[in-house]
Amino acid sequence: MADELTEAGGRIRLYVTADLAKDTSVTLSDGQGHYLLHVMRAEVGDCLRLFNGRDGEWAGEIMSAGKRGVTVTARARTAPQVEVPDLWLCFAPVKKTPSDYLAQKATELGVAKLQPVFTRRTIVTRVNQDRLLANVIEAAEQSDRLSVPEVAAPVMLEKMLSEWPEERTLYFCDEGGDACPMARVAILAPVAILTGPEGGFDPAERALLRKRSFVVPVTLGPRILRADTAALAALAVWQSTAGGWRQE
C-alpha cells in the first residue's frame, strides 16, 4: 500500500508543520491548496507525499477540496526521519537572486542552518527571512530532503563571534593565501562555514577572526571565487570529506 501511494504521489511533495501519523488529517495552507488544485491539477483521491522534519515522510491522500481548504490524510509512512549533519552556513548576504540561489543550493547540499552575517563590505543592507525560508522549503520539497534548514535572523559579524558556542568549529574561508585546504582539516562534528561578501573580508575582520580559538582559516583553491560560489564549494568539500556524502 505504501509503495503504491508513493508511486502515485511521487510528483507532488509538500512540507507541513502539523504532526504526521497514520490516518492523521492535515489542512494545507491556502498557497499549497492553490498549488495542488490549480497548478498541479490535483483532485480528491489523488496521492502526494508529506514531511514535517520530525516524523519522516508520509504518503497521503487528498480527502477534500473546497472553501474550507484542502485536507490530506496521511496513510502510510514511506521513509523514517533522517537528520542531516550538524552543519551551519554563515554567509554575508549577496544581491537578491544569488541569495535565493544560495539558499536553495545550500538546502540541497544538506546544511542544517543558514545564518546571514553582515560584514563591513556587505552591500546588502536587508535580508528577507520569509523569502529565504520559502526558498529553502521549496528546495527541501524538490530534493527529497526530510527536514528544512533553520533560517536565522541576520547578525553583525562581531556580535556573532562574541556569542559563538566555542565547541563548534568555524571554518573561515580566507582569501589570504596562507590557510590550509579545507579538505585537509574537515571533521565530522558540530561545524560551521563562514563566507564573505562580494568584496571579501577587510583586514580588521580577518585579524579578528584569526584570533578566535574556534576559527580555522581554510582555502578553497588557487582562484578567487564569487561569494555564492565559495559558499557552495565549501559545503560540497565538507560533505564529501567529512559529512553526509561519506555516510552509507
Given for the second form:
There are 2 protein chains.
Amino acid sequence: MADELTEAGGRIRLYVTADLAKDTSVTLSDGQGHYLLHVMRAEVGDCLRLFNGRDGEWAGEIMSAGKRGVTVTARARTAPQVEVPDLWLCFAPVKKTPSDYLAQKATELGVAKLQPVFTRRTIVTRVNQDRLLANVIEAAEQSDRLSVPEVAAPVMLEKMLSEWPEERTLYFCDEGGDACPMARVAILAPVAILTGPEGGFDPAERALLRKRSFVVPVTLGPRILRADTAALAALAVWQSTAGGWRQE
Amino acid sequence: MADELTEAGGRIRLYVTADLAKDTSVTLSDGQGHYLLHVMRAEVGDCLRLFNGRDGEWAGEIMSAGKRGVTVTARARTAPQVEVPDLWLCFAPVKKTPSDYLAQKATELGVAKLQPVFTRRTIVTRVNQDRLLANVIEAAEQSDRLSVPEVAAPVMLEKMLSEWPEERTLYFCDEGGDACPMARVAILAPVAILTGPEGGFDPAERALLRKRSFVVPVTLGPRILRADTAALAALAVWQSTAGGWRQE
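I have the form predicted on its own already, so could you send the form predicted together with a further copy of the same chain?
What follows is the whole complex; the chain from before opens it.
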C-alpha cells in the first residue's frame, strides 16, 4: 500500500499547515479543493502528496469530497523533513510580473525568507504580501521543497539595518565600485543577499551599507543586471559555493 | 564635446550592424526610428549610444529624422570593445513567455550563443528565431553589453552531439543520478551548458550524453528546478567560478 501510494502520489503535491502523521486526516482549503477536483479532476480514492514544512512529505488519499470540503488522510511518509540553508533574500520590490517571477525562482533556488525592502529609488510603493505568498507556495509545491519560505512584511532599508542580527552576513549586490566577486567571499549560513531597485542604491544608501560591520559588498560581473536577474544570480552563486548545492 | 556626449548619451542605447567610427553616419532601422522618435520622444540634436559588437560603444548625435529614416552620426567612443567568454547555452525550448525571459536573462548573464535543442520530451515544436533575436538585442541594449549573442537555428539533440566540436566541454544539467556540483567542475571557456525540457531528458538521451567524452554531467542542488531556472542558475555559477565574474 505504501509503495503504491508513493508511486501514485507523484502528480499532485500540496502544502498544508496541519500536522502530518500516519492516518491523520487533513481538510484542504477551498482553493486547494477546487484545484484538486475541478482543475486536476481528482476523485475520492486518488492519491497525492502533502507537506507542511515540519513533518516531511506524506502520500495521502482523498477520503471525501463534498460540501464540507476535501479531506485527505496521510498514509505513508515519502520523504523525511529537510531544511534549506538559512539564506534570506532582501530585495527592493519590482513590478508585479517580475515580483511574481522573483518569488517563484527564489523559492526554487532555496531561500528561507523573502524580505521586501523599500529604498530611496524603489518605484513600487506597495507590496502584495498575499500574492507573494501564493507564488512561493506554488513554487514550493512544484519544486519538491519540503518547506515554504517565509514572506516578511516590507521594511525600510534604514530600519532593517538598525535591527539587523549582527551574526548574519549581508551580501550587498553593489553595481559601482570595488566590490569582490560573490563566489570569492561566500561563507556559510546564516547569510542574506540584498539587491536594489532598477535604478540601484543611491550614494547615501551605499555609504550607509558599507559602514556596517555585517555588510559585505559583492559584484556580479561587469554588465548591468536587472534587479530580478541580480537576485537570482546571487542566490545561485551562494548556493553553489557555500550553500546546499556543494554536496550531492 | 566628447565629454558632453558621453554624459548625455546615457539614456538610449541601440544595437546597429553598420561599422562605427568617428563621424560615420548610420541610418537606423524603421523600428529603431519609431522607438526613438515616438516612444522616447527624441529629436534631431539629441544624443544616444550605439554598439555593433565589433567597434566598442559610441556616443552619437541624431542628425536627421524624416521620411528617409533616422540618421545618427558617431562622435566619440565611450567604451572599447570587450568580448564575453565563449559560453553557449543549449536549451530545450519552453513556452513563449519563459523563452522570452530565458533569452533576455541569458544575454544579461553573458552568453555568446543561444542554441535551441529539440529533445524527445520537448513539447514546443517550433522556435521563433526572430522573436528570440529581438529579445536578446533588447537585453543587450539595456545591460550595457557590447555584443549581441548569436541565436542559432534549432537542432535535434542527436545531430548536435554528432557535430559537436570536441574541444568544447558540454555541461549537461542532469537531475537524476551521480552528477557533480557545477561549481566543482567548472573549467575555462570554450564551454556550453545544456538544459532539458520541463519533463527532463529521457533515459536514452541521458545514456547518449554520458557516453560522449566532451560531456560533463552536473547537478544544481537537491530540488527540481524549472527549465529556465536551471539554465540561469548554471550560467551564473559558471560565470562566477570560471567565467567573466571572477575578476573585477
